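Form predicted alone, single chain, as structure tokens, below.
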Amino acid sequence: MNRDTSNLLARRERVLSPSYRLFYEQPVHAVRAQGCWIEDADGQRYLDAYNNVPVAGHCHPRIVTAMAQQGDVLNTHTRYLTEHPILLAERLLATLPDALGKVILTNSGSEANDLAIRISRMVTGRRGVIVTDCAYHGTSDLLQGMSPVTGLPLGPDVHAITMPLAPEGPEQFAALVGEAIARMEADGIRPAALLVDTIFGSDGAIADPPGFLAGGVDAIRKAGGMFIADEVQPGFGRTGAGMWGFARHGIVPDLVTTGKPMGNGQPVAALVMRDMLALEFARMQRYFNTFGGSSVSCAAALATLDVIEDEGLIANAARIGQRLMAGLAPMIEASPALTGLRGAGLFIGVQTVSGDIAAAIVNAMRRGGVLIGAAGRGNAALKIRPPLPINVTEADHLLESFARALAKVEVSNL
């Protein structure tokens, strides 16, 4: 670790709270970043093959421009009368099912989360909210409490199922649910609400079978709750099956949330749903976020659409996702370190044995220059989620320090 680098670890423990964690065991001094890498302090560059806030990629040259040249024009809220918010929420609607036809804007995806949760609520008078057991959906109060990979205990009438790394399908999803209805209402509590991510990628990213989903849709609706399908992981085209990734399970939610990759780095967010709900909820309150809708952010993000359309990312998404998991599954095969492969387009999961494992191959990686994370339960499974123009030379590239860490990790640690 150079001078500069170690001054600043130190600067930063001075001023910025313990609470705030960096990834890997010797920290990327990032300076710079453009496409699929990020280059630190020293000249070094990593592929990023984690990162799925950038998904056009680091530093989009048309996002950047859009934001600049709108913020040289007007940067304002949503109550002044502005066509930025509109066009955004306009194109939103246009890659969703028909029956969700209003959006809010926020600035990330916890703000979202917790906006549809407080809907649900208010909209069924129940209080019940189902999870999975390593669900992480905000950073607000209620929402670490809906969020049990953090490790803090369950807020008041949520309960989590214990989602299998391999579902079997809809019966199954639907028994899980269908039992956690059955312990909220010996409780006492009525469900209000299913919020899933629907790439499972706390989870370490459960994919298949498609359609697995419906089951669990359907259970909470009987019992009279909404289904909120959290998209701030697995929309904007990473699973390379469509914009969204409940789509893959032939689903239409109550209401949608949307973060991360929204405006490629810029805070931006929605909340989309049904008609009715909307209606229903401005019944019962107003609702206002200062800068939920910026001109700035609404920018940002009708550019990053654009690059998904024009660049053709969602299709990318699926051809380079099939490539890297053709790669991974012989490794995985023939390792006692590796037990399982998950995911859809450029949403991967590799079990490993252990979390202890699965640090080991991360931080291996990251000295051989590839950044990849780790999740689910004891943060056993590597999350490999590249932004989506990552092309065939860098995905080799990926594959090959992938192989090379396994080995290391297999001499060291087997």
Contents of the next structure:
Protein chains: 2
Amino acid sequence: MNRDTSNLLARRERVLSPSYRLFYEQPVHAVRAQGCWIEDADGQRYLDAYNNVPVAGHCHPRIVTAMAQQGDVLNTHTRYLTEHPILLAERLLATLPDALGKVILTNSGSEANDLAIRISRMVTGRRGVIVTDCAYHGTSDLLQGMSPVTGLPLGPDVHAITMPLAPEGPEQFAALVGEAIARMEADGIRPAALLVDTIFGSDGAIADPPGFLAGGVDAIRKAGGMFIADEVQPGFGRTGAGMWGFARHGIVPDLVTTGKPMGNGQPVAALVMRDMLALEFARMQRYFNTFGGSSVSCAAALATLDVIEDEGLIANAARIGQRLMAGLAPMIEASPALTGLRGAGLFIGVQTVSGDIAAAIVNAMRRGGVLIGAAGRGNAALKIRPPLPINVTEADHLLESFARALAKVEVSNL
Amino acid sequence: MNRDTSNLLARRERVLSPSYRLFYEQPVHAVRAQGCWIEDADGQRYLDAYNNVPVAGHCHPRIVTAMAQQGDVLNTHTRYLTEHPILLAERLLATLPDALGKVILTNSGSEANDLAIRISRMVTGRRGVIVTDCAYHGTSDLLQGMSPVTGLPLGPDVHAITMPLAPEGPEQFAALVGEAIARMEADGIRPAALLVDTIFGSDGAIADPPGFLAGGVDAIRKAGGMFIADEVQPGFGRTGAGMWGFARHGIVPDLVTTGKPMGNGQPVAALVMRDMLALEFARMQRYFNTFGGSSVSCAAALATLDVIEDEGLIANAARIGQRLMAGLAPMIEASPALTGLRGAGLFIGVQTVSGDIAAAIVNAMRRGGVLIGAAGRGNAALKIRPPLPINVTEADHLLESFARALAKVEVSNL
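Moving on from the form predicted alone, kindly provide the form predicted in complex with another copy of the chain as a structure.
Zooming out: every chain and molecule, the one shown earlier first.
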């Protein structure tokens, strides 16, 4: 570690809350980034195979320019009539099923999920919420109780289903949701919503078989509750199969939340819902979000949508995702440390035998200049989730780095 | 209304949730803004005497440039070691009492307040929260129950004090907080925190006598609770008396939250707290905020701090605030429609006899090209809160517009 880095670490400890955690045994001191590459203070370059926020690639010039141009002209809120939030809502709705007709813009996926829960509870007049057992849905007080992956207890009226890593199909998922509803109702709580990340990112990337989610959606609706698709992870093309993760499951949610990749790094997020829910909610209470829908945030989101479309990033996610899957499959077959391969497009989960093994691979790859992460139960699943413009050469570099790290970890750990 | 505006209004109704509300009988269709001026689609210019978010003036070139330059280089999160969040935390702490030593960065004042409540509850092991009866503290599920100005019921374990518009002093405020503690404890709830906007913005701008807040702070501490200063409204120099609203009251909070003006429009906010609270919280649970502390947001906040300092905006807030107060005082004296003048620096509240009168003045001024708002009980207080660089000519223009609007409203309403 060079001196600048250790000085900066000391300053960081002095002023930032100890809640802050750095990735990797040896943290990455990032000073610049472009496309799928991050450069550290020593000039070492890292292939970023982890970050979904810069969906169009780090520091995409078109998005930076759009923000700067808008910043020069107007950056205001939605109490004045301005074009940007309307344009953005129109563009979002054009990518979504017709049944979803009304948009509220926020600053983070957390704010969008918090509001989605509030609306589903107000409109149904019920309290019960079902999540998966390694779910993560955000930072607010309400959502910490719906994010069991953090190790915190479930909130009041929240029940979790134990998510299988290899679901059998819609019947099994319907049964899991049905059991949670039954437990909830036995406690005298009626179900308001099923809240699911449609790529199950923090559960370790559970994507197949396509359509399995439909069983749970039917079950919650039969019980009078809403289905909320948390698209913070899979949204904006990550799965390589259209814009939204729920589409692979052939379902239409009642509410959809977005976040992380929406502004390629700019804090912007959204809640989209059925018209009737928006009407009922507006009848019952006020909602205003100061920065939500502000002009520069909307300009970033609009430019991000343009880049996803113009650069064919969804098709690229599908193509490179397949290449990565094809390259990983034989390694998983051959290694006693690895037990499964899951995911869709550029959200890939590699199951390892333990959190320690996963951490060892993550840190070995970081030393080799490739950034990935871990998630799921016991942090035993490797999470591979690069910016969408990753190309063939970069994907092959990732696979080589993975193979080398795996070999080292096998030698020293197994 | 021109055709573009009515078309845009129709598009807006189609895609945005009906929760969205526009200001003014005749909405302002904003297309550009600079300094203290907003221009509409017809080319009419409005003096902005309402917006505290663009604290350094709309579209400040130095802040826009800082964001664009950072956006070109790196825009990432706090799981990597980067300089920007550390620099920003250092700069913030340098403006705050020494007892406040640890920072968490968020995207909005709502996220900061939500977290402040969570920390005060976890660390005290108690639930009770005291707010004022027209308080507004944010949009999250938790905070809606602490924002009675929205008309929603108080949340569980939340008690409100009836805030006098002209407090007598610290003893009276101590008694009010003491009564709320007693009510709370009679319900079996122990007090965790007193949460107060230190300029009482949504209560109608209650600033005097300086020091009155100290009584309440003593009372909550004696009862074992924390004092949270919500600086979203008064922070960053608005009161003309230093950076923070609480300083006028000679107190040191346990937790301080910031928001709106912090990035001059960029979604960035912070929670600053005593070291021990940060340590205890980190011991008890994880916290990570994806966009909180991201490089471009920090660059915006750092540039905003630079501009506040280099352009002497706090001194300007004091000087122009006094000029506005001096100009308003005789009008209030003379008018049967107006009953009081409150505030500090460039947060000014003019009490009117009713919400209807306040709305009539607000709309008359808007027709005359000056933007103000209303707040407080029954929305009967006028809220005058321009960007801090407002100059003498602009202030006099505001006063003339106010006088004209008042005369019109007196003729037609009294």
